[in-house]
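What follows is a single chain, given as structure tokens, in the form predicted alone.
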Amino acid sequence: MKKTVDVSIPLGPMHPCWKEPVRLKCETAGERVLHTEVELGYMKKGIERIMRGRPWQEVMFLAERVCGICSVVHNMVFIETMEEISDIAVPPRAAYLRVVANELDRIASHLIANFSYCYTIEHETLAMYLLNTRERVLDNLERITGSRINTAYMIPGGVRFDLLPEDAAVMLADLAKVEDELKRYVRIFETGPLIGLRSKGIGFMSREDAIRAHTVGPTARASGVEDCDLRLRHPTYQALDFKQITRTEGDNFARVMVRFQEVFQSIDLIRKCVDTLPDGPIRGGGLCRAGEASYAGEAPRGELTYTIKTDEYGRVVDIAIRTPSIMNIEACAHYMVVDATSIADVTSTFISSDPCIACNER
């Protein structure tokens, strides 16, 4: 039966909570939405075209900058999938110092994600609370690798700079008060009834719906989606005894506490690190040769993928990029937000996929 559809809503694409521009086109009948697409294409940089044919040197600066909030795992993923065409191994003290790097990124990514939601459902207070939180762990990534956001730490066989005694215990010092704050944060996040109203219960998809439409990362393990984390096949992450965090509510509520709890996870984590630190080398050495291989990574948002072709000078022949985002935002638009009672739930679910519009358009 043919639906009647009041009105056509769009949103964006820019909006005040957006944090990259996209445009959603709602259908609606009276509050309910109907129908959902997502448009994209307002900032296609068109970069595995520019990285093609270049030096690894200069591609690695350039695939941290396909997504300026998740660079560090851009930067481990391009340098993993090189190691692995080249067959170069890592020292396990510079493998220590990875995991460090990338939890502290995944901490500041899933903050920001965080601080994003309770922005668009107009907590601001809790907002800023996220914000000013997630400034002390961009201090501490710039104090161990030199940079807040594009830090070219890791190398094909180690990592740029060892961590110092004096800048380890700094950083457990502020992941301490990073942990005591966000405990009170997700207690107000938890038990908030403004909170409670605009996320339990909204933007519900089953886990049978997130298999089926392939979504991944902090999105999938709130639907109840097991052994989706790729961190589970990383063998620095297996010695640290790494499990999955899930939840099978699978509302916009789970998703944003799948990313708190995970930031607990990320700072046990770098204390594991930090405590067990082998010694030795940071930097194992080896060249980049000819080859192609195929290398996925756990980004904040999921899975990232690297499919890398390069010649004997280690110059990078074809490239291709496979991000986490694409598959959420369809995931969101064909299951989370339909028939959804209100159009205002949109923006909010929208925003609780934690979609990364950067990484979409590379």
Given for the second form:
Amino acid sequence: MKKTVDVSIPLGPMHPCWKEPVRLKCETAGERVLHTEVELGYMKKGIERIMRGRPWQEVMFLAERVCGICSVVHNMVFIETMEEISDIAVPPRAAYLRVVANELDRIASHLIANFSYCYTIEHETLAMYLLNTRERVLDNLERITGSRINTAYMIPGGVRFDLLPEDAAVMLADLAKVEDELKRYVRIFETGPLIGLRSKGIGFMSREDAIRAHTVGPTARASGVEDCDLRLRHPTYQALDFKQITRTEGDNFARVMVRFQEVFQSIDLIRKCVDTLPDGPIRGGGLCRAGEASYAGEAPRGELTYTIKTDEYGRVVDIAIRTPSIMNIEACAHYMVVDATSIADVTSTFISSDPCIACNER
Amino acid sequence: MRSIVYYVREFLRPEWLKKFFFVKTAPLVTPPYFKGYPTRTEKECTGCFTCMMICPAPDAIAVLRRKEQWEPEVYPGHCIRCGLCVEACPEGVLSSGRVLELAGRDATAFWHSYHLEVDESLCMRCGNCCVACPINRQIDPRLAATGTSTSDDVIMRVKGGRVQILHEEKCTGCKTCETQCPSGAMRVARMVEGVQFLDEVGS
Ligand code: SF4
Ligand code: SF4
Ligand code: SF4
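What I would like now is the form predicted together with the partner chain, since the data block earlier showed the form predicted alone; can you produce it?
So here's everything in the complex, that chain up top.
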């Protein structure tokens, strides 16, 4: 039977639930969504173009401005790409400190993603709780790096600042509080009947679809895709005995829960890092040289790849950044929201895939 | 009427009025770990331009000559508070929040040098770069007047129809030559490396 389109409903580019401008065009029959199209391009920054021809010292700061939520990982992947090009070794202490900063950033990113999901399904109380908890995490990021968002914590061959024992103690105490609070919120999220009605079984994407759509990050992991966490291949994480978190439900609920579980895992990782922090220097040194490399790391939303070509003096001749969200957004439009029962479910499903437009349209 | 009286009475409640006029909120304090804008300390600036050269933001910091002494000036509208200048200054002229002082304590620093490049295909041999360079003019004052130099100590000079770079290591990285070059042939590359002098802290 051929379905006929009643009306085409545009969602966005400005939508109260969306952090950034993007437009979804939903073709509907009644309230049922038949087909969705994504329209990007409302906030193109042209940041890759600005980076070209600049010395790495400047590009480093531009790189972390690609995304305002997961800026630490952009910093980290850029620096690790430069290290790969120039064969610079990182002292073990610095490698562990990088993991600490990166995981704090991941917690902050996941909490804001879950905040927006709760906000979208109109559980404002839980949303505000999560945002409050996130502040605590950002305060700690500031305590160890000096800034809340754009930290510029890493440089080729190490990190900028050392972690003092007293700071580490305050951070661990704070993270224990965060963990307690989050346990409560996760219980609310798991057992709340209305939350369940709006999330369980909604926006389902099977494992095959997730693989076909090349989804990455928590979105893929919530559909049961194995081996898709690039941290598994990172030497420091391997030393910390990292295992990826996977769920099989593949719906909105699973995506949010994967993020919650990853927050707990990140807290554990930070604890492990601080406990086993090796002594030694935090900066090794080494000059950036000519070369070309492509390197991928795991951002909170999935695989993040930098491809950089430098000249003899460490100036960036060419750079291409591939950020995770684009595949998740496409997968959302093609697989998750198809046959969504209402427009409200389209909104919440879209948010559950944690779209980041800022890094998408860099 | 009764309700008006009620509202007036409500509004004129002494405890409410007291709270309204004498409310005490917690004072806004800047946390010590905040990486604030760089500020100047008592120490004397030698005008080495290291801070200017390492600063990633355009026009955020300028080292100005004021009454017989150099002074770094930070323009807060451009500064991105990265703190690199604080860390890079060899004299400790600049200071900022606690995390940046930490860098001084564990002896982490930047080692840097500059490299000069002239693109022969673009260069018109005008000599602007050699004349504009403040170090050049200090070494050979005659250069500023005549445009050429016979001294072998200068950073660069025009000789034999091309720009000769003689003493790259004297360059302070001020980029004056780069900005003065009319054809964009001159490039100053900075080579920066973060290092930690562990033997100095003794660990
Ligand atoms: S803090 Fe950073 S941006 Fe500001 S003046 Fe210093 S180097 Fe430049
Ligand atoms: S950057 Fe150019 S003008 Fe400045 S000191 Fe070096 S050579 Fe001279
Ligand atoms: S200023 Fe430029 S064009 Fe003139 S001599 Fe120097 S490099 Fe060549």
